[in-house]
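Only one chain is given next, in structure tokens, and it is the form predicted alone.
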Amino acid sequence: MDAKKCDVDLTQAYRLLHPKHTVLLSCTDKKGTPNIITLAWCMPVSVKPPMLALSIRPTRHSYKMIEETKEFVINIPTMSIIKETLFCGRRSGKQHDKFKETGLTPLPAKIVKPPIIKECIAHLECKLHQKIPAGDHDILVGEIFAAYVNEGVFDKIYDLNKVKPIHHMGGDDFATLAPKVIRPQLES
């Protein structure tokens, strides 16, 4: 049965690419003041060297902090901190101490100055490699210098019986994955 195709307003076209894995980016300014921003626009772009790209509006407080220090951490939250994740995406670090107000715990990173977030299950420590203007956002490419995860939840893929990753649907809506991994077998 052929489905009828419906036009989508171009201001909402990006949501056709959702759900998107949601991350918490931690950063600091030159004084060491930490901040957190919630992002759904983050993806790997290179294996050798390991790099990722994220998209942030240049008007964001965290963007300016990354510009100053050239460092950030991508922290992987789970559904256990969904309210804190939404809070960090809806409040500005200019007016809010997001660590204090959410109760999230900053811990020292291994290589970079910005802290990791204890309540997250995985961390990718990055240094800014490149900035690319892209409309009302900039693409920031970060090189990954350290990556680590909570013991027992990852063996080349997450154990979805133990981890409930957050996926952004759009607006204030989120989802998680069913604890089922499908590996199709192709004939040779």
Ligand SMILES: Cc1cc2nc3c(=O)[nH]c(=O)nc-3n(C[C@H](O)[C@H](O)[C@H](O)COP(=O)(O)O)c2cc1C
The other form holds:
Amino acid sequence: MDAKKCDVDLTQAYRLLHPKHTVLLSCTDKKGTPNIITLAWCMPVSVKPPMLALSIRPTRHSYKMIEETKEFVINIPTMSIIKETLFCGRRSGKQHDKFKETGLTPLPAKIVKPPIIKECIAHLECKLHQKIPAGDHDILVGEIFAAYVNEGVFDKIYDLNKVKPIHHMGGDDFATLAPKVIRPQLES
Ligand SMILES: Cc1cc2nc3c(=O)[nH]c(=O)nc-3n(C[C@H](O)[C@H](O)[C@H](O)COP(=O)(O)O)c2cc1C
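Show the other one: the form predicted in complex with the named molecule, since we just had the form predicted alone.
Let's see the whole complex now, leading with the same chain.
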């Protein structure tokens, strides 16, 4: 039977695009104070040069830090740090030292000044390339200068038997992927 199509309030339309793979962005201000912001709106946009795009509200404390230093790291968390991931998305660096309060560990990055987050499984070090206004958020395009992953969990694709990625449904709701990869065979 054909399903009836139900209208969705336009302020909730973005949720039809969720779940979204969730990341932790680490950044610093010009004095070197570090911060973490949780982001669901992050996607690859170029292979050569390697680039990604983020959508960040200009009111975020992290936004100002990225504007100051023009550098950041995208860290990939897993379900083992789901509470810390929510914390970094519900508290602001204006009032909170998120590394201290979550217990997440900053480690030096290879190229950029902001630290990587040790407990995450992968890290993409980026420099700000472009900023594009888009409604109540800005699109920040970053060029990736280094990328690395924990040994044994990635061979061109993640091994879902070993890692459980965090996907944001909306609000405080998350999901993860079943450890099953499907590769459809096309006829020609
Ligand atoms: C799961 C999740 C995903 C989020 N995704 C985004 C996002 O893509 N862009 C954004 O601007 N804020 C996003 N937020 C909100 C920020 O993470 C939140 O406002 C945070 O407290 C900002 O921290 P800051 O003020 O220290 O920068 C998200 C929050 C959660 C919980």
